[in-house]
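One chain comes next, on its own, written out as C-alpha coordinates in the form predicted alone.
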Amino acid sequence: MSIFEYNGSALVAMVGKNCFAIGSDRRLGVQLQTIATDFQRISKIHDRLFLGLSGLATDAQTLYQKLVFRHKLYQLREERDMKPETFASLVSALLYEKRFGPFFCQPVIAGLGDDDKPFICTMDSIGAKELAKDFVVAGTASESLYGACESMFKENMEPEELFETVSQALLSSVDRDCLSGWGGHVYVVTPTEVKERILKGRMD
(Lines of atoms letter the chains of each structure in order from A and count residues from 1; the text may use other names and numbers.)
(Lines give C-alpha, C1' and ligand atoms only; values in the text may rest on other atoms or scores of the structure.)
Protein backbone atom coordinates (compact mmCIF):
# COMPACT_ATOMS: atom_id res chain seq x y z
CA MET A 1 0.00 0.00 0.00
CA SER A 2 1.31 3.42 -0.97
CA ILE A 3 1.87 5.98 1.80
CA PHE A 4 -0.61 8.24 -0.03
CA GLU A 5 -3.33 5.60 0.54
CA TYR A 6 -2.54 5.07 4.23
CA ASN A 7 -5.36 7.30 5.56
CA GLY A 8 -7.66 7.21 2.50
CA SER A 9 -9.18 10.33 0.93
CA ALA A 10 -11.38 11.69 -1.85
CA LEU A 11 -11.29 15.29 -3.06
CA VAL A 12 -13.03 17.04 -5.95
CA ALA A 13 -13.30 20.67 -7.11
CA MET A 14 -15.54 21.80 -9.96
CA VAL A 15 -16.27 25.15 -11.60
CA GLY A 16 -19.64 26.69 -12.40
CA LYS A 17 -20.85 30.06 -13.63
CA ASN A 18 -18.88 32.57 -11.48
CA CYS A 19 -18.75 29.99 -8.68
CA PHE A 20 -17.00 26.78 -7.69
CA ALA A 21 -17.61 23.78 -5.44
CA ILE A 22 -15.06 21.78 -3.49
CA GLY A 23 -15.96 18.53 -1.77
CA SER A 24 -14.30 15.75 0.21
CA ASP A 25 -15.15 12.57 2.08
CA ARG A 26 -15.02 12.48 5.91
CA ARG A 27 -13.21 9.23 6.67
CA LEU A 28 -9.89 9.06 8.48
CA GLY A 29 -8.52 5.54 8.52
CA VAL A 30 -5.35 3.63 9.15
CA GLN A 31 -5.29 1.33 6.15
CA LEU A 32 -8.58 -0.59 6.40
CA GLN A 33 -9.41 0.42 10.00
CA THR A 34 -11.62 3.51 10.37
CA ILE A 35 -10.41 5.95 13.06
CA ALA A 36 -12.76 8.94 12.59
CA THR A 37 -15.83 9.78 10.52
CA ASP A 38 -15.74 13.59 10.79
CA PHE A 39 -12.28 14.37 9.45
CA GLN A 40 -11.83 17.81 7.88
CA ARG A 41 -9.86 17.76 4.62
CA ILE A 42 -10.94 21.15 3.26
CA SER A 43 -9.75 24.38 4.86
CA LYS A 44 -10.67 28.00 4.25
CA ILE A 45 -7.70 30.25 3.48
CA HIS A 46 -9.96 33.28 3.02
CA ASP A 47 -13.59 33.84 1.93
CA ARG A 48 -12.85 33.24 -1.75
CA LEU A 49 -10.08 30.63 -1.49
CA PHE A 50 -10.23 27.03 -0.26
CA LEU A 51 -7.61 24.31 0.05
CA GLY A 52 -8.20 20.55 0.13
CA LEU A 53 -5.37 18.20 1.13
CA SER A 54 -5.51 14.51 0.30
CA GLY A 55 -2.82 11.98 1.20
CA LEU A 56 -1.17 11.35 4.56
CA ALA A 57 -3.24 13.14 7.22
CA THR A 58 -0.29 14.13 9.46
CA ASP A 59 1.53 15.74 6.53
CA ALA A 60 -1.70 17.44 5.41
CA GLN A 61 -2.10 19.09 8.83
CA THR A 62 1.56 20.20 8.93
CA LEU A 63 1.37 21.59 5.40
CA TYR A 64 -1.87 23.44 6.19
CA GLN A 65 -0.28 25.15 9.22
CA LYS A 66 2.73 26.23 7.13
CA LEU A 67 0.47 27.63 4.40
CA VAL A 68 -1.73 29.56 6.86
CA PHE A 69 1.43 31.06 8.38
CA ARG A 70 2.72 32.15 4.94
CA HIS A 71 -0.68 33.57 3.96
CA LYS A 72 -0.93 35.61 7.17
CA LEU A 73 2.54 37.06 6.52
CA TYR A 74 1.41 37.98 2.99
CA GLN A 75 -1.74 39.67 4.38
CA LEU A 76 0.35 41.72 6.85
CA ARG A 77 2.84 42.78 4.20
CA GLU A 78 0.48 43.38 1.25
CA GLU A 79 -2.69 44.34 3.17
CA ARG A 80 -4.84 42.19 0.89
CA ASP A 81 -5.83 38.55 0.39
CA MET A 82 -3.84 36.31 -1.88
CA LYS A 83 -5.16 35.56 -5.38
CA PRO A 84 -5.79 31.85 -6.06
CA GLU A 85 -3.08 31.76 -8.77
CA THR A 86 -0.54 33.28 -6.36
CA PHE A 87 -1.53 30.83 -3.62
CA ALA A 88 -1.13 27.89 -6.03
CA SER A 89 2.41 29.08 -6.81
CA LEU A 90 3.13 29.37 -3.07
CA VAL A 91 1.92 25.79 -2.42
CA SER A 92 3.93 24.54 -5.40
CA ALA A 93 7.13 26.27 -4.21
CA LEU A 94 6.68 25.01 -0.64
CA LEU A 95 6.26 21.41 -1.85
CA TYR A 96 9.17 21.57 -4.32
CA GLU A 97 11.44 22.93 -1.59
CA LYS A 98 11.01 19.58 0.22
CA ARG A 99 11.27 17.43 -2.93
CA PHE A 100 13.95 15.08 -1.49
CA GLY A 101 11.75 14.26 1.52
CA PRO A 102 8.33 15.38 0.33
CA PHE A 103 5.06 16.01 2.13
CA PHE A 104 2.91 13.02 1.11
CA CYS A 105 0.03 15.25 0.06
CA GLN A 106 -1.85 16.01 -3.11
CA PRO A 107 -3.40 19.48 -2.72
CA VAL A 108 -6.52 20.76 -4.47
CA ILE A 109 -6.82 24.57 -4.64
CA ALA A 110 -10.06 26.32 -5.58
CA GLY A 111 -10.77 30.03 -5.52
CA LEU A 112 -12.43 33.01 -7.16
CA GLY A 113 -10.01 35.38 -8.86
CA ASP A 114 -10.47 38.76 -10.52
CA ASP A 115 -13.87 39.33 -12.18
CA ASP A 116 -15.17 36.41 -10.05
CA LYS A 117 -13.53 33.93 -12.42
CA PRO A 118 -13.21 30.50 -10.79
CA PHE A 119 -9.73 28.96 -10.57
CA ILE A 120 -9.06 25.30 -9.74
CA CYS A 121 -5.83 23.38 -9.70
CA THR A 122 -4.21 20.30 -8.20
CA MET A 123 -0.60 19.20 -7.93
CA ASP A 124 1.51 16.21 -6.98
CA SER A 125 3.60 15.86 -3.83
CA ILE A 126 6.53 17.85 -5.29
CA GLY A 127 4.42 20.73 -6.58
CA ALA A 128 3.90 20.01 -10.29
CA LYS A 129 0.74 21.99 -11.04
CA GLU A 130 -2.16 20.66 -13.09
CA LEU A 131 -4.59 23.42 -14.08
CA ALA A 132 -8.09 22.63 -15.31
CA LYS A 133 -11.08 24.56 -16.64
CA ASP A 134 -13.74 22.02 -15.56
CA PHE A 135 -12.82 19.88 -12.53
CA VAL A 136 -9.88 18.40 -10.61
CA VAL A 137 -9.78 15.31 -8.38
CA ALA A 138 -7.35 13.83 -5.85
CA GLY A 139 -7.08 11.01 -3.34
CA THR A 140 -7.62 7.25 -3.31
CA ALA A 141 -11.02 7.57 -5.03
CA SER A 142 -9.62 9.73 -7.85
CA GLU A 143 -10.12 7.12 -10.59
CA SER A 144 -13.84 6.72 -9.98
CA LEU A 145 -14.16 10.49 -9.41
CA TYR A 146 -12.69 11.14 -12.87
CA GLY A 147 -15.35 8.91 -14.43
CA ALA A 148 -18.26 10.38 -12.46
CA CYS A 149 -17.19 14.01 -13.03
CA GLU A 150 -16.49 13.39 -16.71
CA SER A 151 -20.02 12.14 -17.26
CA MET A 152 -21.85 14.64 -15.03
CA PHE A 153 -20.01 17.92 -15.71
CA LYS A 154 -21.71 20.70 -17.69
CA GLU A 155 -20.43 24.20 -18.41
CA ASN A 156 -21.83 27.31 -16.69
CA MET A 157 -23.79 25.54 -13.94
CA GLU A 158 -25.60 27.65 -11.35
CA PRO A 159 -24.55 27.14 -7.69
CA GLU A 160 -27.41 24.76 -6.78
CA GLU A 161 -26.92 22.55 -9.83
CA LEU A 162 -23.18 22.57 -9.22
CA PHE A 163 -23.69 21.42 -5.62
CA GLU A 164 -25.94 18.58 -6.79
CA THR A 165 -23.43 17.48 -9.45
CA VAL A 166 -20.43 17.50 -7.10
CA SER A 167 -22.36 15.71 -4.36
CA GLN A 168 -23.62 12.93 -6.65
CA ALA A 169 -20.17 12.47 -8.21
CA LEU A 170 -18.53 12.33 -4.77
CA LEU A 171 -21.02 9.93 -3.19
CA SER A 172 -21.12 7.52 -6.13
CA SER A 173 -17.30 7.50 -6.35
CA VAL A 174 -16.50 6.82 -2.69
CA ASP A 175 -18.87 3.82 -2.78
CA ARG A 176 -16.40 2.26 -5.23
CA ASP A 177 -13.37 2.87 -2.97
CA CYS A 178 -13.00 1.10 0.37
CA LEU A 179 -10.47 3.64 1.77
CA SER A 180 -12.72 6.72 1.55
CA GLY A 181 -16.35 7.50 2.31
CA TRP A 182 -18.48 7.90 5.45
CA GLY A 183 -20.40 10.87 4.05
CA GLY A 184 -19.16 14.05 2.42
CA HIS A 185 -18.39 17.70 3.02
CA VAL A 186 -19.13 20.21 0.24
CA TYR A 187 -18.51 23.97 0.00
CA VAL A 188 -20.16 26.01 -2.76
CA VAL A 189 -18.53 29.44 -3.12
CA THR A 190 -20.07 32.37 -5.02
CA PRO A 191 -18.90 36.02 -5.06
CA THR A 192 -21.43 36.85 -2.32
CA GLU A 193 -21.65 33.77 -0.10
CA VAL A 194 -20.14 30.47 1.02
CA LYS A 195 -22.47 27.52 1.54
CA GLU A 196 -21.21 24.55 3.54
CA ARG A 197 -23.13 21.28 3.54
CA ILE A 198 -22.54 17.88 5.14
CA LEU A 199 -23.63 14.88 3.07
CA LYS A 200 -24.85 11.61 4.50
CA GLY A 201 -23.47 8.58 2.72
CA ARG A 202 -23.09 4.85 3.28
CA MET A 203 -21.60 4.22 6.69
CA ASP A 204 -19.55 1.18 5.79
Second form
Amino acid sequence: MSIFEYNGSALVAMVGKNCFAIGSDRRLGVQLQTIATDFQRISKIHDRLFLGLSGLATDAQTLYQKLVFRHKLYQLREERDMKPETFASLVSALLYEKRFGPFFCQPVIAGLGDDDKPFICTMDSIGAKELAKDFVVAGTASESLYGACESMFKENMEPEELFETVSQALLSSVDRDCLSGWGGHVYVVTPTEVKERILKGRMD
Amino acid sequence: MESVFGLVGDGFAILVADSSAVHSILVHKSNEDKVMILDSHKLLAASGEGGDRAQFTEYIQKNVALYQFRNGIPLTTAAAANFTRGELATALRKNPYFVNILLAGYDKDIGPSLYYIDYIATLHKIEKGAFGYGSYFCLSMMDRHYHSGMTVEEAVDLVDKCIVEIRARLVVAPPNFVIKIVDKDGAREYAWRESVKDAGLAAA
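Can you return the structure of this protein in the form predicted in complex with the partner chain rather than the form predicted alone?
Complete assembly follows, chain above in first position.
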Protein backbone atom coordinates (compact mmCIF):
# COMPACT_ATOMS: atom_id res chain seq x y z
CA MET A 1 0.00 0.00 0.00
CA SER A 2 1.30 3.44 -0.88
CA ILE A 3 2.26 5.80 1.93
CA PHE A 4 -0.21 8.31 0.52
CA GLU A 5 -2.99 5.83 1.16
CA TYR A 6 -2.03 5.06 4.76
CA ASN A 7 -4.55 7.35 6.41
CA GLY A 8 -7.09 7.93 3.62
CA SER A 9 -8.41 11.32 2.59
CA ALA A 10 -10.59 13.21 0.13
CA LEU A 11 -10.39 16.92 -0.66
CA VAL A 12 -12.12 19.12 -3.19
CA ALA A 13 -12.21 22.86 -3.85
CA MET A 14 -14.51 24.58 -6.31
CA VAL A 15 -14.89 28.09 -7.66
CA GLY A 16 -18.20 29.93 -7.75
CA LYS A 17 -19.35 33.49 -8.39
CA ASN A 18 -17.15 35.62 -6.10
CA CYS A 19 -16.98 32.70 -3.71
CA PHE A 20 -15.37 29.32 -3.29
CA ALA A 21 -16.11 26.08 -1.48
CA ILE A 22 -13.62 23.64 0.01
CA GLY A 23 -14.68 20.24 1.27
CA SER A 24 -13.08 17.21 2.86
CA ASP A 25 -14.04 13.86 4.27
CA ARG A 26 -13.78 13.16 8.02
CA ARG A 27 -12.17 9.75 8.29
CA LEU A 28 -8.85 9.15 9.99
CA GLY A 29 -7.74 5.59 9.41
CA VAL A 30 -4.69 3.41 9.74
CA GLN A 31 -4.90 1.32 6.59
CA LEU A 32 -8.00 -0.82 7.01
CA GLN A 33 -8.85 0.33 10.54
CA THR A 34 -10.83 3.52 11.25
CA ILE A 35 -9.46 5.49 14.19
CA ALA A 36 -11.70 8.56 14.16
CA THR A 37 -14.62 9.99 12.24
CA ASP A 38 -14.12 13.65 13.10
CA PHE A 39 -10.70 14.41 11.68
CA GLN A 40 -10.16 17.96 10.46
CA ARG A 41 -8.39 18.12 7.14
CA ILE A 42 -9.13 21.74 6.28
CA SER A 43 -7.59 24.57 8.27
CA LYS A 44 -8.10 28.30 8.14
CA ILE A 45 -4.97 30.32 7.49
CA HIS A 46 -6.88 33.60 7.58
CA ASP A 47 -10.47 34.67 6.96
CA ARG A 48 -10.10 34.48 3.19
CA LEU A 49 -7.64 31.60 2.84
CA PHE A 50 -8.17 27.93 3.57
CA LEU A 51 -5.74 25.05 3.29
CA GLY A 52 -6.66 21.39 2.96
CA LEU A 53 -3.99 18.74 3.34
CA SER A 54 -4.52 15.19 2.10
CA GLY A 55 -2.16 12.26 2.37
CA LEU A 56 -0.19 11.15 5.41
CA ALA A 57 -1.82 12.71 8.49
CA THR A 58 1.40 13.19 10.45
CA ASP A 59 3.01 15.11 7.59
CA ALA A 60 -0.20 17.10 7.10
CA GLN A 61 -0.04 18.14 10.76
CA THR A 62 3.67 19.01 10.61
CA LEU A 63 3.25 20.92 7.35
CA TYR A 64 0.26 22.82 8.72
CA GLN A 65 2.23 23.88 11.80
CA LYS A 66 5.16 25.06 9.64
CA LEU A 67 2.83 27.03 7.36
CA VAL A 68 0.96 28.72 10.19
CA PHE A 69 4.33 29.68 11.66
CA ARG A 70 5.49 31.18 8.34
CA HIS A 71 2.20 32.99 7.83
CA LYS A 72 2.28 34.49 11.32
CA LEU A 73 5.82 35.76 10.69
CA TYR A 74 4.62 37.22 7.39
CA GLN A 75 1.75 38.94 9.19
CA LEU A 76 4.16 40.45 11.72
CA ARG A 77 6.53 41.74 9.06
CA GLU A 78 4.04 42.84 6.40
CA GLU A 79 1.19 43.80 8.76
CA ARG A 80 -1.33 42.14 6.44
CA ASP A 81 -2.60 38.71 5.45
CA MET A 82 -0.97 36.71 2.69
CA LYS A 83 -2.59 36.61 -0.71
CA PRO A 84 -3.65 33.13 -1.84
CA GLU A 85 -1.24 33.18 -4.78
CA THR A 86 1.66 34.06 -2.49
CA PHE A 87 0.65 31.39 0.00
CA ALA A 88 0.53 28.80 -2.76
CA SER A 89 4.07 29.73 -3.76
CA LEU A 90 5.15 29.43 -0.12
CA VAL A 91 3.66 25.94 0.15
CA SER A 92 5.27 24.95 -3.12
CA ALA A 93 8.69 26.18 -1.97
CA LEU A 94 8.39 24.45 1.40
CA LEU A 95 7.52 21.16 -0.28
CA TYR A 96 10.34 21.37 -2.85
CA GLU A 97 12.86 22.01 -0.06
CA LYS A 98 12.25 18.38 0.86
CA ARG A 99 12.58 17.17 -2.73
CA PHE A 100 14.58 14.05 -1.85
CA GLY A 101 12.76 13.26 1.39
CA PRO A 102 9.33 14.77 0.84
CA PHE A 103 6.27 15.37 2.95
CA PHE A 104 3.72 12.81 1.83
CA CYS A 105 0.93 15.35 1.41
CA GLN A 106 -1.08 16.85 -1.36
CA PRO A 107 -2.30 20.32 -0.42
CA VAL A 108 -5.41 22.05 -1.73
CA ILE A 109 -5.37 25.80 -1.34
CA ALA A 110 -8.47 27.95 -1.74
CA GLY A 111 -8.76 31.66 -1.12
CA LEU A 112 -10.26 34.97 -2.16
CA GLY A 113 -7.68 37.18 -3.82
CA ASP A 114 -7.78 40.83 -4.81
CA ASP A 115 -11.20 42.10 -5.88
CA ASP A 116 -12.72 39.05 -4.17
CA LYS A 117 -11.67 36.84 -7.06
CA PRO A 118 -11.65 33.21 -5.94
CA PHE A 119 -8.35 31.34 -6.26
CA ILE A 120 -7.86 27.59 -6.02
CA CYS A 121 -4.88 25.39 -6.61
CA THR A 122 -3.46 22.02 -5.73
CA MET A 123 0.04 20.61 -5.93
CA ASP A 124 1.76 17.27 -5.71
CA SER A 125 3.94 16.23 -2.82
CA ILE A 126 6.99 18.04 -4.18
CA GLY A 127 5.27 21.32 -4.91
CA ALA A 128 4.26 21.22 -8.57
CA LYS A 129 1.42 23.74 -8.67
CA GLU A 130 -1.74 23.05 -10.59
CA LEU A 131 -3.89 26.15 -10.95
CA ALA A 132 -7.44 25.64 -12.10
CA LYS A 133 -10.33 27.87 -12.94
CA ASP A 134 -13.04 25.44 -11.95
CA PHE A 135 -12.14 22.80 -9.38
CA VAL A 136 -9.23 20.90 -7.83
CA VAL A 137 -9.22 17.57 -6.05
CA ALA A 138 -6.82 15.52 -3.92
CA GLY A 139 -6.67 12.38 -1.84
CA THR A 140 -7.38 8.68 -2.19
CA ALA A 141 -10.76 9.44 -3.74
CA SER A 142 -9.31 11.90 -6.27
CA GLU A 143 -10.16 9.86 -9.37
CA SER A 144 -13.80 9.59 -8.42
CA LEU A 145 -13.76 13.25 -7.46
CA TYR A 146 -12.46 14.28 -10.88
CA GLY A 147 -15.34 12.50 -12.57
CA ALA A 148 -18.00 13.76 -10.20
CA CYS A 149 -16.81 17.37 -10.31
CA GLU A 150 -16.42 17.40 -14.08
CA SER A 151 -19.99 16.34 -14.58
CA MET A 152 -21.56 18.45 -11.83
CA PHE A 153 -19.61 21.70 -12.22
CA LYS A 154 -21.14 24.82 -13.75
CA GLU A 155 -19.60 28.26 -14.02
CA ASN A 156 -20.63 31.17 -11.79
CA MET A 157 -22.63 29.25 -9.23
CA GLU A 158 -24.06 31.17 -6.30
CA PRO A 159 -22.90 30.07 -2.81
CA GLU A 160 -25.94 27.90 -2.07
CA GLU A 161 -25.81 26.06 -5.37
CA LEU A 162 -22.03 25.73 -5.05
CA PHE A 163 -22.45 24.13 -1.63
CA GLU A 164 -24.92 21.61 -3.05
CA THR A 165 -22.62 20.76 -5.94
CA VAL A 166 -19.51 20.31 -3.80
CA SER A 167 -21.40 18.24 -1.25
CA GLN A 168 -22.92 15.91 -3.81
CA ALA A 169 -19.61 15.50 -5.63
CA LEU A 170 -17.77 14.80 -2.37
CA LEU A 171 -20.26 12.32 -0.94
CA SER A 172 -20.75 10.36 -4.14
CA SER A 173 -16.96 10.11 -4.63
CA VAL A 174 -16.05 8.99 -1.12
CA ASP A 175 -18.77 6.35 -1.29
CA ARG A 176 -16.66 4.66 -3.94
CA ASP A 177 -13.51 4.82 -1.84
CA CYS A 178 -13.12 2.62 1.21
CA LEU A 179 -10.38 4.75 2.76
CA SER A 180 -12.29 8.01 2.89
CA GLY A 181 -15.76 9.02 3.99
CA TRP A 182 -17.61 9.03 7.32
CA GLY A 183 -19.28 12.29 6.43
CA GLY A 184 -18.04 15.53 5.00
CA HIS A 185 -16.89 18.95 6.06
CA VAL A 186 -17.62 21.83 3.67
CA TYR A 187 -16.65 25.49 3.98
CA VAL A 188 -18.32 28.00 1.65
CA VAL A 189 -16.48 31.31 1.67
CA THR A 190 -17.84 34.58 0.31
CA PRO A 191 -16.33 38.06 0.78
CA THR A 192 -18.66 38.66 3.72
CA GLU A 193 -18.93 35.36 5.56
CA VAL A 194 -17.64 31.83 6.01
CA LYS A 195 -20.22 29.06 6.30
CA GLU A 196 -19.05 25.79 7.76
CA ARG A 197 -21.27 22.76 7.37
CA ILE A 198 -20.96 19.09 8.35
CA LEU A 199 -22.40 16.56 5.92
CA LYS A 200 -23.85 13.25 6.91
CA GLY A 201 -23.25 10.64 4.27
CA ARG A 202 -22.88 6.88 4.33
CA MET A 203 -21.17 6.25 7.65
CA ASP A 204 -19.02 3.35 6.57
CA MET B 1 1.43 -8.25 20.45
CA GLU B 2 0.67 -5.55 22.96
CA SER B 3 -2.84 -4.31 23.61
CA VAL B 4 -3.48 -0.83 24.90
CA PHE B 5 -6.85 0.87 25.05
CA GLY B 6 -8.65 3.67 26.81
CA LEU B 7 -11.80 5.76 27.04
CA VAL B 8 -13.15 8.98 28.49
CA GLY B 9 -15.99 8.93 31.00
CA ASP B 10 -17.83 11.44 33.13
CA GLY B 11 -15.06 13.44 34.77
CA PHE B 12 -12.40 10.78 34.31
CA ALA B 13 -10.34 8.93 31.73
CA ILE B 14 -9.29 5.32 31.97
CA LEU B 15 -6.31 3.57 30.34
CA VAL B 16 -5.73 -0.17 30.15
CA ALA B 17 -2.64 -2.01 28.98
CA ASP B 18 -1.58 -5.61 28.92
CA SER B 19 1.39 -6.45 31.10
CA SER B 20 3.38 -8.99 29.13
CA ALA B 21 6.99 -8.24 28.23
CA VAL B 22 7.59 -10.50 25.26
CA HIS B 23 10.59 -11.29 23.07
CA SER B 24 9.66 -13.53 20.14
CA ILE B 25 8.16 -16.65 21.78
CA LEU B 26 9.44 -15.94 25.27
CA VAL B 27 7.44 -14.08 27.93
CA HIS B 28 10.04 -12.34 30.08
CA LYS B 29 7.54 -11.11 32.63
CA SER B 30 3.80 -10.79 32.90
CA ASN B 31 3.51 -7.91 35.33
CA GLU B 32 5.15 -5.14 33.30
CA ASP B 33 3.54 -1.76 33.90
CA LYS B 34 3.04 -0.04 30.56
CA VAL B 35 0.84 2.79 31.82
CA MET B 36 3.10 5.50 33.15
CA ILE B 37 1.92 8.17 35.56
CA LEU B 38 3.25 11.19 33.70
CA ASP B 39 2.45 13.72 36.37
CA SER B 40 -0.19 14.26 39.01
CA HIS B 41 -3.05 14.36 36.49
CA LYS B 42 -1.76 12.57 33.39
CA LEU B 43 -1.37 9.00 32.26
CA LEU B 44 0.64 7.72 29.34
CA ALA B 45 0.03 4.22 28.01
CA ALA B 46 2.56 3.11 25.45
CA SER B 47 2.88 0.07 23.25
CA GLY B 48 5.63 -0.86 20.85
CA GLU B 49 9.28 -1.78 20.78
CA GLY B 50 10.43 -2.43 24.34
CA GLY B 51 13.50 -0.23 24.58
CA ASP B 52 11.90 2.62 22.67
CA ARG B 53 8.84 2.45 24.90
CA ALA B 54 10.75 2.75 28.16
CA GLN B 55 13.22 5.33 26.83
CA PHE B 56 10.73 7.57 25.07
CA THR B 57 8.08 7.59 27.79
CA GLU B 58 10.65 8.38 30.48
CA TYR B 59 12.00 11.18 28.29
CA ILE B 60 8.48 12.66 28.00
CA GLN B 61 7.90 12.24 31.73
CA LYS B 62 11.10 14.08 32.64
CA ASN B 63 10.43 16.90 30.20
CA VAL B 64 6.90 17.35 31.52
CA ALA B 65 8.38 17.58 35.02
CA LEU B 66 11.03 20.04 33.82
CA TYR B 67 8.36 22.34 32.41
CA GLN B 68 6.63 22.35 35.76
CA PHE B 69 9.86 23.14 37.60
CA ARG B 70 10.78 25.94 35.22
CA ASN B 71 7.38 27.56 34.93
CA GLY B 72 5.69 26.74 38.21
CA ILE B 73 2.58 25.36 36.58
CA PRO B 74 1.95 21.98 34.97
CA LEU B 75 1.40 21.44 31.27
CA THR B 76 -2.17 20.91 30.11
CA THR B 77 -2.99 17.52 28.62
CA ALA B 78 -3.25 19.04 25.14
CA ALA B 79 0.15 20.68 25.51
CA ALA B 80 1.75 17.45 26.73
CA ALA B 81 0.18 15.58 23.81
CA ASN B 82 1.44 18.13 21.30
CA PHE B 83 4.90 18.07 22.87
CA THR B 84 4.96 14.27 22.58
CA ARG B 85 3.85 14.46 18.95
CA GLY B 86 6.54 17.05 18.25
CA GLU B 87 9.26 14.80 19.65
CA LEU B 88 8.02 11.82 17.63
CA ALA B 89 7.72 13.95 14.47
CA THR B 90 11.23 15.37 14.82
CA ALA B 91 12.69 11.92 15.32
CA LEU B 92 10.60 10.38 12.55
CA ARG B 93 12.95 11.09 9.66
CA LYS B 94 16.14 10.63 11.64
CA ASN B 95 15.80 7.89 14.22
CA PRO B 96 12.14 6.98 14.64
CA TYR B 97 10.66 5.70 17.88
CA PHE B 98 8.34 2.72 17.32
CA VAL B 99 5.99 3.61 20.16
CA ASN B 100 2.22 4.05 19.98
CA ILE B 101 0.80 6.22 22.74
CA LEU B 102 -2.51 6.93 24.40
CA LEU B 103 -2.26 9.99 26.62
CA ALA B 104 -5.04 10.64 29.12
CA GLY B 105 -5.31 13.59 31.43
CA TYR B 106 -7.57 15.72 33.56
CA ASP B 107 -7.43 19.53 33.43
CA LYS B 108 -9.30 21.67 35.90
CA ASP B 109 -11.36 23.75 33.47
CA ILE B 110 -11.47 21.32 30.58
CA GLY B 111 -12.19 17.98 32.23
CA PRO B 112 -10.88 14.64 31.06
CA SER B 113 -9.32 14.14 27.64
CA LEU B 114 -7.70 11.32 25.69
CA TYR B 115 -5.19 11.67 22.85
CA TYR B 116 -4.17 9.13 20.25
CA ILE B 117 -0.55 9.45 19.09
CA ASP B 118 0.70 6.74 16.80
CA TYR B 119 4.35 5.95 16.10
CA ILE B 120 4.51 8.17 13.01
CA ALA B 121 3.30 11.11 15.11
CA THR B 122 -0.33 11.32 14.02
CA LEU B 123 -2.15 13.17 16.82
CA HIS B 124 -5.89 13.14 17.36
CA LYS B 125 -8.14 13.84 20.32
CA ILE B 126 -10.52 10.93 20.82
CA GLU B 127 -13.16 9.61 23.19
CA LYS B 128 -12.13 5.97 22.86
CA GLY B 129 -9.11 4.36 21.25
CA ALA B 130 -6.94 1.28 21.11
CA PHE B 131 -3.62 0.00 19.75
CA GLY B 132 -2.32 -3.43 18.87
CA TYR B 133 -4.04 -6.64 17.80
CA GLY B 134 -6.39 -6.19 20.75
CA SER B 135 -7.70 -3.06 19.09
CA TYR B 136 -9.62 -5.15 16.55
CA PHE B 137 -11.76 -6.45 19.41
CA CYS B 138 -11.70 -3.46 21.76
CA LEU B 139 -12.74 -0.83 19.24
CA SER B 140 -15.75 -2.86 18.18
CA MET B 141 -16.75 -3.56 21.78
CA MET B 142 -16.40 0.12 22.61
CA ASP B 143 -18.31 1.19 19.50
CA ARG B 144 -21.17 -0.99 20.67
CA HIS B 145 -21.23 -0.22 24.40
CA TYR B 146 -19.62 3.17 24.85
CA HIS B 147 -21.64 6.32 25.37
CA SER B 148 -20.39 9.69 26.52
CA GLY B 149 -20.65 10.42 30.24
CA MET B 150 -20.17 6.87 31.52
CA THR B 151 -19.71 6.35 35.24
CA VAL B 152 -16.59 4.64 36.57
CA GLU B 153 -18.54 1.43 37.17
CA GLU B 154 -19.91 1.41 33.64
CA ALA B 155 -16.49 2.18 32.18
CA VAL B 156 -14.72 -0.56 34.15
CA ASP B 157 -17.50 -2.92 33.11
CA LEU B 158 -16.79 -2.04 29.46
CA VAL B 159 -13.05 -2.46 30.07
CA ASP B 160 -13.71 -5.93 31.48
CA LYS B 161 -15.85 -6.79 28.47
CA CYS B 162 -12.93 -5.79 26.22
CA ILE B 163 -10.45 -7.83 28.26
CA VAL B 164 -12.72 -10.89 28.13
CA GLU B 165 -12.96 -10.49 24.37
CA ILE B 166 -9.18 -10.21 23.94
CA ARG B 167 -8.62 -13.28 26.10
CA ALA B 168 -11.22 -15.25 24.18
CA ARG B 169 -10.35 -14.27 20.61
CA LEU B 170 -6.68 -13.31 20.37
CA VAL B 171 -4.48 -16.33 19.66
CA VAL B 172 -1.55 -15.11 21.76
CA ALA B 173 -3.66 -13.28 24.27
CA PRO B 174 -1.85 -11.49 27.08
CA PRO B 175 -3.00 -12.94 30.41
CA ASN B 176 -2.73 -9.89 32.64
CA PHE B 177 -3.85 -6.27 32.34
CA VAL B 178 -3.35 -3.11 34.37
CA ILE B 179 -6.09 -0.48 34.64
CA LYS B 180 -5.27 3.10 35.58
CA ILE B 181 -7.61 6.03 36.01
CA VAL B 182 -7.21 9.81 36.04
CA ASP B 183 -9.79 12.24 37.41
CA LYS B 184 -9.91 15.45 39.41
CA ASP B 185 -8.21 13.68 42.31
CA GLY B 186 -5.25 12.68 40.19
CA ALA B 187 -3.78 9.78 38.28
CA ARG B 188 -3.60 6.43 40.02
CA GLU B 189 -3.65 2.70 39.56
CA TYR B 190 -7.19 1.38 39.64
CA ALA B 191 -6.84 -2.40 39.40
CA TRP B 192 -5.05 -5.36 37.85
CA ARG B 193 -6.83 -8.10 35.96
CA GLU B 194 -4.64 -11.14 36.37
CA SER B 195 -5.29 -14.60 35.08
CA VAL B 196 -1.69 -15.74 35.51
CA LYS B 197 0.29 -14.65 38.55
CA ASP B 198 4.07 -14.47 38.34
CA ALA B 199 5.25 -17.43 40.43
CA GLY B 200 8.28 -15.65 41.89
CA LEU B 201 11.05 -17.30 43.89
CA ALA B 202 8.77 -18.54 46.69
CA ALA B 203 7.05 -21.09 44.43
CA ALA B 204 10.38 -22.73 43.50
